[in-house]
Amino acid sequence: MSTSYWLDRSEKNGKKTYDVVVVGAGISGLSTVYWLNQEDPSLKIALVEKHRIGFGASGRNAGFITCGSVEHFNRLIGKHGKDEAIEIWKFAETNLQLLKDHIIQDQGDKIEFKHRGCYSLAAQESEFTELKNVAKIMTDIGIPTETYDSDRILKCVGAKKFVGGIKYMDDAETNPVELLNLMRTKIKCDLYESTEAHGFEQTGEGTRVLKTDNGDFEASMLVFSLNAYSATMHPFFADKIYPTRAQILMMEPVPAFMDGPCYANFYLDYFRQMPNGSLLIGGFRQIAKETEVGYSDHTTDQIQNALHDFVVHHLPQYKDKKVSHRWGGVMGFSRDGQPMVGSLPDDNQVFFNGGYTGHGIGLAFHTAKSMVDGIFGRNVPRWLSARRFS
């Protein structure tokens, strides 16, 4: 983050005083404000955002509200053990339930929310064998999952040349920006958009001062909800949360034929038919891992062409349709694939949440609640706490 001398408004706008200053107005920052409001409605909170609400990954993602993790459940077990893998999956399920109870309520149509499950498709028998094993493991422990052969996949989602797949019954989807706009109506804070933070310092009185191009913000507590951009505010995050680009392509609408969103290729690629019939498809980062990193959100011909080729190969309903949008977004990938919360090791009044590894809509609301739990002395799951990296 940087501030031009010519654009610096700090001297003119002076210092503002709050109880808490939250930096980043994506789903993580808005969720943080919501749970702080619930904990103590009297807190005076500022929400500081470089651009506008949802300008980062929160407004550039595919709108999947995915349960679980970035990996198939069997691999999650291999990495964390069965008990912790179940806990991680249930954490995401609770995230969705919390969103429904506290934010969405009866406003689902307004934000294009649908709770109809999500498919994971296999183009090869080897992946389908693994997916069937995943479905069995999940069914045995009570997580609702169904297995589909190629004919049922074709019938349900219109996708060709897949040998089969499974359906996670509890996944959902939404318009992510409309979700954020709805969240904004349910929180109490002073929102400062177009305000770029570029550092912070302690004062002799025990407060923290956030330095921005829109003046200083003094508070007893700072919260960084910056996800991919966390390391731009403090070096602690440099080896824990990595900026990783994702690209999306959208094609002009056709009549509805798909009854749920889909993942393919071990979660790496994903697509869904929008309420207006448009197709949204993203992924293929794996073909250019070395370049799909950093803070630029530009698109590349290599990945955009791969996305279009996928459509022609698997979703010929769109093969003659024009591309209406292309965009990129910068996600925060954590070192171990799980989000993290805590306070800075050298400053216990500066808290953070982030590292959603491409699943922020499915994890951030509950993650922010867990961070606020930690602030107020309640337990935080071991796998979520940043202390796991110590």
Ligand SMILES: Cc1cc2nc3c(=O)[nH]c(=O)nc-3n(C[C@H](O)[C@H](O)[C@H](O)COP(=O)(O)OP(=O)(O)OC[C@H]3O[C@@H](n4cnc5c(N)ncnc54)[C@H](O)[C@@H]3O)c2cc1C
Contents of the next structure:
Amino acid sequence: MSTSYWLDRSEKNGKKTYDVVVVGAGISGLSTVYWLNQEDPSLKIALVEKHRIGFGASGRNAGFITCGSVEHFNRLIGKHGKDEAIEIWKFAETNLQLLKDHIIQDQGDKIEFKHRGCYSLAAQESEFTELKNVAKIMTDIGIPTETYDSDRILKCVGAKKFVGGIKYMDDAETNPVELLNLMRTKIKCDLYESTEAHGFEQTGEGTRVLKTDNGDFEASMLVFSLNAYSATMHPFFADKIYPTRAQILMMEPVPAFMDGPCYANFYLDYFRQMPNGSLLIGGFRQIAKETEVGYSDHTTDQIQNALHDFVVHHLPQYKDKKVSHRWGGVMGFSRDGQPMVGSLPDDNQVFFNGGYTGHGIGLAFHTAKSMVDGIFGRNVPRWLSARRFS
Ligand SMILES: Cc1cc2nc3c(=O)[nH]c(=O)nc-3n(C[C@H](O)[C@H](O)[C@H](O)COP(=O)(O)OP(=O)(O)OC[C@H]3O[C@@H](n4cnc5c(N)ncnc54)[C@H](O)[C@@H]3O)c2cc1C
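Return the form predicted together with the named molecule of this protein as a structure block, the form predicted on its own having already been given.
Once more the chain from above appears, this time first in line as the rest of the complex follows.
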């Protein structure tokens, strides 16, 4: 992208000096500022955002605050071993607890937030068998779940043609933009919206200069909280965080009947009934993996039609209702499905967090805390540290 002489604000606005400059004002960037404020309230922090708070995935997601991971727990154990899989699950549970304790607290009137669990539904017997196995493993290690047959699924969430499912008792749901707005009231920083970062330079004094279309920002530390957009800032991320699109469709309201948000088809598809009775449904990127990559947030007929067909098949309560919204957003998928934090291999004053693989609302607050732990010399879990890729 190029900037014209007339729009270029860099010379007019001059150089700005901070202790830390955080780039990206989604849930990662806001969480990073929050934990830096907690660590040292005297730090002078700038938060730099190309568009406005929540313009990226953080303002476009489904609002599930999911504990655990992007796959069934038995598969997580298969990849990480039992102890690390439990650690990963507990990390996400702690994310929810931290959000409740530090951000949501007693702000009931300012934010839509429900902590009533979340369902994982199976349309095939083979997935239900796997889910029952998951429920058994989780019960044995003290993570609360309940198993539901098709009748009970129908009664609790009104979804037809599922053979069964399980309920994770600890998951929650929210309005993600209200969450960001609440976070904004709890952080101390100078926010520069409409400010695009183009890269950074090292200076002789050991500081870093972030180059933007709104002038230079000098700081002793930079943090990239860019998730899907990380590789646009530095090539280190090109083979670690991949921009991956997700699409959502929303149907006009019917009276409330759903007792909680639901995943289906191995976490790939998801839906929830909004407080006003609208239906939010997303997923189906698996049917068009070749188009659902890159930085475009457009919707496509192929996926939108698949989402609508799903509604007609499983949630006929909405079959005569109109579509009220369609949108897309760009997620950052990491190479192994887990988020990553660290500093650039050739620059230990430039830090980053990202790679939530579609689960940043369930992970980013705790991930930012861990990144700040790392900055201040405390341990970061092995599975979260970007060093696992070196
Ligand atoms: C459709 C959809 C549904 C989802 N559903 C869920 C869900 O239910 N639960 C869940 O946990 N997760 C969900 N996710 C994933 C979740 O939204 C993301 O993991 C999370 O929002 C990532 O937050 P972030 O702050 O790291 O990135 P983002 O929110 O993408 O923020 C990055 C910011 O960086 C800014 N930026 C980019 N380039 C520059 C630059 N050069 N200079 C300055 N600023 C820049 C962008 O404008 C953006 O605001 C979903 C995502 C999508 C798209």
